[in-house]
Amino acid sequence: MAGKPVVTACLIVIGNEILSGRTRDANLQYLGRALNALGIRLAQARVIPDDEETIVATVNECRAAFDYVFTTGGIGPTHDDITAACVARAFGVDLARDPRAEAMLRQHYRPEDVNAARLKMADVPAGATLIENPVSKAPGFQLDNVFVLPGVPRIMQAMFEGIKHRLAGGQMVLSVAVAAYIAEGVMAEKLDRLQGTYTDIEIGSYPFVRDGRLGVSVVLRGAEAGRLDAAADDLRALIRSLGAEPVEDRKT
C-alpha cells in the first residue's frame, strides 16, 4: 500500500437551495465513503450558489488542485440550471446538442412531453463523455477529470456507481474511533504529544455529551494499518492514563 499514489478528489455543490437550507444536501458523505473505497481521498467540498463567474472560476480551479472533480447539481431543465453551459464556458468549448442525449430523452418522455426545456438537458460541452443517467435517463457528463451529476441524491448514486470503474485509486484511508467519558480539554495536551509522534495518522478530537455524559470520540485515520493500530493502542494507553476507559472502537 505504500507504494500507491495518493489520489484526491474535490466535491462541488452547486444550488441556491443548498445554500439557504432550503435543500439538505446528502451527497457528500456518500461520496466521501465511495471514494475513499476506491482508494480516492475527498481532500475538499464547496458548496456555491447557481452564479455563472462562481461555478466557472470554481471549476477551473478545483480541476486543477485535484485528481477528479465532481459536481452536483443545475443540470435539469430550468432556467437556473446552469452547470453544463457553466462548465462548458470553463473549459473553452461549445455547449451543444448531443444526439445521444436527445435520444434517450425522446425515448423515455411520451412525445407531446418532449418540449425545449426537457431537451436542455441534451445540451453538454462539446467533447464531453456521457454518463448514463438509470433512473431518469437525463445523463451527466464527463470532461478530462471532471464529472457533472445531478443532485438528487437517488439518481446522483446511481449514475456513480455507473461510473466508478473509470477512477484510477490509490491509497485508501483506514479509520479507527476511539470513544472515552471524558473532557476533550482534559486529554488535549497529551493528545498533541500523540500526534506528534505520529505525524503521519490525522488525528481528530469531537467532542459529545451522551445521556448527559460529557465525553469525546478520537478519530484516527492513516493509510498504513500497522501505523493505525499502533497509534491506537497508544490513544487507549491516554485515556487509561487520565482515569478513564475507551468505551467504543470502530475501524473502517
Second form
2 protein chains.
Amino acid sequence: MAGKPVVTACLIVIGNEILSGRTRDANLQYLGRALNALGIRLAQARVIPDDEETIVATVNECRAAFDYVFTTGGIGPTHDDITAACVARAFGVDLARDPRAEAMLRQHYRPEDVNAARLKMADVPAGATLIENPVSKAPGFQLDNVFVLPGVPRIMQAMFEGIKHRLAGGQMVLSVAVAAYIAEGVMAEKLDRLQGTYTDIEIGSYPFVRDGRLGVSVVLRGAEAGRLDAAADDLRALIRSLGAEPVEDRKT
Amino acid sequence: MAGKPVVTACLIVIGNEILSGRTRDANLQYLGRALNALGIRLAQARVIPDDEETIVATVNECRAAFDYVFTTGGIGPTHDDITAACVARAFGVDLARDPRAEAMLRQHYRPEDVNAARLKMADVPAGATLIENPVSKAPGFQLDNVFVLPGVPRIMQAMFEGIKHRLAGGQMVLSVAVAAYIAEGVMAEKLDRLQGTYTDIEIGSYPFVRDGRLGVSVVLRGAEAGRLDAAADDLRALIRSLGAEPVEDRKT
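And the form predicted together with another copy of the chain, for comparison with the form predicted alone?
So here's everything in the complex, that chain up top.
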C-alpha cells in the first residue's frame, strides 16, 4: 500500500443557484466520500457561476493541477446550460453532435417531444467519451482527465457509479475517529505532541456539542493500518490521562 | 439603484473534513443568502485543505480578485488550526498576540483552564481588527478585505451578524421565481428567446421532481424591479402558451 502515489481530484460545482444560496450543494460531500473509497483524494473544490470565461479558466487551471477533475451542473437543455461548450473551448476543440448520444435521446423521448433544445444535450466536445445516464438519458462525457456530470445529485451519483472503473486510485487513506467529552483546548497541547510523534498521520480535531455536552472528535488519517492503530492507542491513552474516556471509535 | 457597482465576495472554506466528506458544509448557503441581502454577490467559493501553501496562495489570489473575502475554519486551539498564521503570511505581516483578544479569553475561562493552546486563539496578524464571538469568545479578525471566521455554522453566523455594518453593499439583486409542472426541454427554446429579450435579467432554469411530478423553476434575477416584473409577466404568458400554469411565485 505504501509507495503508491497520492492521486488527487478537484470538483468544480457550476451554478449560480449554489452561490446565491437558493440550492444547497450535496455533490461535494458525496464525491469526497466516493473518491476516498477508491483511493483518490478530493484535494479541492471550486464553486463558480454560469459564466463562460470563469468556467473555461477554472477548467484549464484545475485539469493541469489535479489528476482528475469533475464538474457538476450546466448540462441540460436550456440557454444557461453552457458547460459542454465551455469545456470544448477550454480544450480548444469543436462542440459536435454525438450520434450515439442523439440516438439515446431520440429513444427516450416520443418523436413529437424531440426538439432542438433537447438535442443540444447530445452536443459534446470532439474526442469526448460519453458517460451514460441511467436516470434521464442525457449523457455526460469525459475528455482527457475531465469528467462532466449533471448537478442533480441523484443523477450525478448514478452516473458516477458507471465511471468508477475508469478511475485509477492511488494510496488508500484509512481513518480512525476517536471522540471524547472534553474541551478541545484542554487536549490541544498533548494532541500537538502526538502529531509531532506521528508525522505520517494527519490528525484533525473537530469540536462538537451533543445533547448539550461539549466534546471533540479526533480523526486520524494515514496509509498504514499498523501506524494508525498505534496512533489511536496513544490517543486513547492521552484522553484517559486527561480524566476522560474515549467514547466512540469509527474505523473506515 | 441602477448605476451602483456590482460588489463581489469569495468564500474560502478551509478544512480537510469538508473535502473528505466527513462534514457537510453549511456556510456557503448561509453566506450566499446573507450577502445577497446586503447587495453583495457571492461570486465564487473555494474549498481547500488545511495546507499552509494552499491557504496562503488562495487568500492572496482571492483578495486581489474580489471585493470581499471570507474564510471559514481553522481558527481553534489545536495544531491543525493554522488559518491566522497563513493569513499573516499571505499579507507579509507578523502574527502577534492581541491584548484585547487575550483579555476576552482570560475572562471566559477559569484561571486554571487558561493554557498556551487556548491563548493561541488570541494571536492575529498585525494590523487586524477583531471580530467578536458572542458564543464561545475566541475572536475572528478582519485584515483589509479579508474576514476570518470559524467553521462551526452557529458561531460563524453569530459573528457575521456582528460585521454586517462593516460591509458596503452595491447593486441589490432582486429575484422572482416562477415554477410550472412542465419539462425543462419543452420550455427551453422559448426561454432562450425570453433571455434574448431581457439581456439585463439573468434567467436560470432548475428542473425538479415534487410529489412524483416533473417541473421546472425559473429564477429571474436583476437590479430593476420594473424590468423584473415585465420579464416575469412574459414568463407566465410563455408558460400558459405551453398549456401549463405558473404555480408558484417567490419574490425577494
